[in-house]
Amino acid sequence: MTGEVTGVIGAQWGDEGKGGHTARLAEEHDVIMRYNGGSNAGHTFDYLGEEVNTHQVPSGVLFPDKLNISGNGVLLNPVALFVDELPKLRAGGIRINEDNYRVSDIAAMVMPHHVILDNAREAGSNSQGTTGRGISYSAADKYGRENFRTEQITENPAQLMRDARTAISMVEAIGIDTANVVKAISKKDGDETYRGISSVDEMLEQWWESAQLLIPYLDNTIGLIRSHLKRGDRLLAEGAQGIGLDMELGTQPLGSSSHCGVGGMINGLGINHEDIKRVFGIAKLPMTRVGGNGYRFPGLIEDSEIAEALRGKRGEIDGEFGKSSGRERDECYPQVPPLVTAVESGGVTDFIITKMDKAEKFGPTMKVAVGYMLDGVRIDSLPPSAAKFERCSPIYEELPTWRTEDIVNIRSFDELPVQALGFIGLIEEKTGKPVSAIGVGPFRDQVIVR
């Protein structure tokens, strides 16, 4: 008997709601994967009624009985890992130890100085809207082969931390006032990672004695892939991010950097396409993005009291705002050539629909996109550039809206009302592809399945 892998993918730029699905699919599998991104994604879920926030380990925690492994695609870094994102996972009750909880020996980290130099880009002119978690300057050491990778704190540990500060050197070298960056990390709002810290010596201390707790936790996870997939098992591979941020398929540089769908699953974790039987791509009603630096996206809403109405509050289990970052999310009309790309390229064979339950808050009817114009050709999935995205304009078709209270308390398609089949009706007809459930509130228990 040969086991399966079901995938789990942002269908849009991210912030789709991937985490409570994953969460809510995890108790259904063995074995629940993170494939790529970083301490830069946050997925956001209720446990016992309380939000609970994820980086870089996957949702699965939630049920202690259950492996959950970061693969080698997730860009690791020890620091936010033990000094912020377990902490307060167990604080909140969550079991979480070397038992259930593995991470992969090849993945390349996130240093210091990746750090330092991601911030000092975000304070001047050249910013591009990142987190500021180093995530860039790791995958960039990864694909010039000049990264650390995990397995280096225990083959060669005195290498690895001589390495680390002619990484901060060498920074220094080229002008960063080191000194000046670190006081800015260390006073950053909600972030744990490196708070406090008055020096760089301070701070690669601290990643150092985080490199050391991650050791326990350290694996073969391909080959654990692997073994459990031959005992007939049912893994569920986690993404980061969105479609629309993949750093090949999406509207580049506004993007991340890792891969977001089927491939960056395929090559973060080692494991075959042919071991992948579903992959659900999670896509919200009213598109948000952040992070746009400067650039327009095409699509979104001007009227501030719609998109206000939409966002809500910040600190709301459902706010529209970045649980990693904590900035304000843009809102816009629903679109459909983004997932079109997200099972044209990202693999998608069931699309799951979130924030059903908003789309009373644009009024008697929306907009929806159902295609683009650019420099006057009509194209029907998203172009992979943010300079192209710019000059999109969406081409609408506009629906009727339904209630709130006429779609939260149900839990069966038929009972559906007919607008919001409409919508769902346009979605699959525009993508080929099922709407296999939505969501009608934040909460997990708060979904229809088809």
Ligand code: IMP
Given for the second form:
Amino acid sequence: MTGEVTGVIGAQWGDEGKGGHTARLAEEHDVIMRYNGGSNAGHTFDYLGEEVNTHQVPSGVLFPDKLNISGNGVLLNPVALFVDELPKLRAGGIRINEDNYRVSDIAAMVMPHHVILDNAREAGSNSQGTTGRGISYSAADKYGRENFRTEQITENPAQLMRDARTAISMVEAIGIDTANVVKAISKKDGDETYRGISSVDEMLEQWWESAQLLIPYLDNTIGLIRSHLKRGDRLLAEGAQGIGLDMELGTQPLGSSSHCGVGGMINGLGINHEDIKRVFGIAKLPMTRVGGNGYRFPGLIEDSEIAEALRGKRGEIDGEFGKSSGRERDECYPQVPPLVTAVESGGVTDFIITKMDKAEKFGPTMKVAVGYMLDGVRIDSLPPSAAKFERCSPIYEELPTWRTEDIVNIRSFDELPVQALGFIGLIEEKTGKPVSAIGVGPFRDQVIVR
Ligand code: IMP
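And the form predicted in complex with the named molecule, for comparison with the form predicted on its own?
Okay, now the whole complex, with that chain kicking things off.
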């Protein structure tokens, strides 16, 4: 008996509404695993009528009988986990303990100096528009083979503490005023992890305490995953961010430091490609981008009334504001090329289109980019370069939209308005993959599965 892995990946720039669909799929699986990203990610769920957010923890925690794993590909921040995420989830009535949550003992950690470096860069002229969670510098140390891995907490704690302090000294040696950066981090909107921290020493102490709390959760997750596969279990690999932010395939260097597609799943969990049976690519009807840092995103909606109607209001469960950073998201017309990349390089076998209830906000028709012109040549997928992407002009097709009221209360594809079926048909024709479900609202039951 062999088990199998189902994947869920973001087919755009993150924020596609993966959370709700991942949670729906989690219910049908035994083990739910995160393989990439870190506390830069934010998934939103409705839980007993309340909004809850996860960042590093898989969505299986919403269900009492699931095993949850943060795999070796996650850039693990113990402080964000124990000071912010777990207390909030527990306050919402969610049970998380060493029995239902395991963390890879070889994951690279996000250390205090990573967070300081990220925030110092963001405050300067070479800001990248990051979430300020220390992700890029943690990845840099991981690939530089500095030993800030979770296993060091127990294998060589004295060395780990020394290295953590040395790294801070090195940051100070390049002229960064760490005390000032820490002050700014402690007051930052949208991130309560370091709230009230008043010095670098306190930040190091807080990290050390959180690292100790992590010890009972640490495990050889690669072996654990294999044993569940051997038992015939069903495993769900829950992706963070999206293909446009992928370290190799996205519009770099303005992406994140993760592998968001099937490649990240294989490496970030230590599984075999043959274990993966199906990969759902989540795509949102109005495409959005947050933190592009001023670069010209092709297909941005110029009409501010339409953009605002699509964005909704701060505080609404489906409002377009970053769950990790609170930043306003830019609204774009629907675009097929990122979805083609999600298939060709990200491994998508089926699409799930979210926010199908928002089409009428575009007016009677909406433009859909079916390709781009880049330097006089037509391309049908995403160029893996921010510089080239900025030079792309979308090739649009104009499609009729449909009314929200004609879609929110139906639960079968057969009853969908012909205009909605037209849009779905276009995605299927251009990507060669089926749309197997759509979302028609922010709640988990507002989904139509084919
Ligand atoms: P970092 O991952 O914090 O280093 O940020 C790098 C880029 O990825 C920035 O443009 C962020 O806005 C973006 N980003 C990172 N995580 C997410 C996410 O979960 N959703 C959407 N954008 C993200």
